[in-house]
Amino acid sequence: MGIISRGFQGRRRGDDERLPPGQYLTEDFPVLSAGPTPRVPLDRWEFTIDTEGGQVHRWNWQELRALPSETPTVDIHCVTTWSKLDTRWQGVSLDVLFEDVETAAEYALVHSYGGYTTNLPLEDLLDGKAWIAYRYDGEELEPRHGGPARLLVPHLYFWKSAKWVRGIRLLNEDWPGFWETAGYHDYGDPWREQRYEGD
């Protein structure tokens, strides 16, 4: 499995204030995955939020799609140094999903179909910072890009925007996910070049 799709072409734009340090612009949307692409039938898809107190909030596909959606246009930045500007998405803000969730947790561990996980401070998922996205550039989100739905957290490196998202577990302590246990930075701020542990 290749890390970056063949034909990936980037260009440095050091004069662009929207480009974090060490990043290159691309018009492509490179496909990077930690394993095989899961195929999740919509009639079996669900998204859950599990609180630290054991409460489970659950949405099936129809319930998620019935919620108010937003259409954010955001820049995305991959830890492998590509950036793509003005990407257009549609999805449900995490603020909507957390409306009835009572929690004192400070951390979240995101789970995906296929077994992938990634960790974030809960505050990085709220206040208009994150979405469960199911459309990209006017089309249903393709499986290779995380469809039917992925987490979208554009202010962090894109590995934090978990593909094939299926749930969030709220925790009182930080718990590293897949790439974080493999030496990637625990937080992943592209503007501070937090690519690897110790950056």
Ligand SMILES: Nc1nc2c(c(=O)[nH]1)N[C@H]1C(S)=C(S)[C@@H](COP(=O)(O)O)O[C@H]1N2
Contents of the next structure:
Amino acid sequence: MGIISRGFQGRRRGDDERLPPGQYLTEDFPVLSAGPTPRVPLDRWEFTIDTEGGQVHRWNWQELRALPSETPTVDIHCVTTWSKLDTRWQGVSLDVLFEDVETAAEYALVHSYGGYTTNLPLEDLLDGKAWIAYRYDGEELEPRHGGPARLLVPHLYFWKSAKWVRGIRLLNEDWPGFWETAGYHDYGDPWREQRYEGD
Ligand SMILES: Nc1nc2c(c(=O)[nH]1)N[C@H]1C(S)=C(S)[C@@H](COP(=O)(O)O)O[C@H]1N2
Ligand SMILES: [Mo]
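I would like to compare: after the form predicted alone, may I see the structure of the form predicted in complex with the named molecule?
Okay, now the whole complex, with that chain kicking things off.
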């Protein structure tokens, strides 16, 4: 019975069409961290957006949590080939955070507590495509999965979803982040299998 219900959950009708090329489905939630889990006390936590013109927009933890939130249910795809369907999050849309940000920049460099960075075009953060997520599956986001808050950009490989997110720097030029400098693809579209530089 265990085997039947597990197989049933893992292979709903239509799942195959939701799986990008070269990916397999998992029910687990693997942890992938390039270093130790940083611990950020909430009274010292902040999130910033720095524009190319030098303006800094800043939110502390209470301010972030007071913003209107959304509860996206999304599929996530890690470049190490696992995908997880229908993951349930709560967080603030980047559209809300960018409401008062004046910028003509085309690129964003996301940085995390602990030093991780990742880059993406600014447009990939806007129009309902990205969130600062602080709850997962009905619970506060666990530290190992990026708590107190992480970026969630499900339409790109999951390395773009920076855990322990600290801020976004807006840039006129594209600056590669941690994995992008190490040979991973600059953009990382799982549907075009953009795993490595040159794919
Ligand atoms: N700060 C930070 N964010 C990160 C990473 C990391 O090492 N440090 N790893 C990335 C990678 S490669 C993946 S697949 C996902 C993994 O998230 P998870 O550990 O919650 O599954 O986080 C991404 N965000
Ligand atoms: Mo990853």
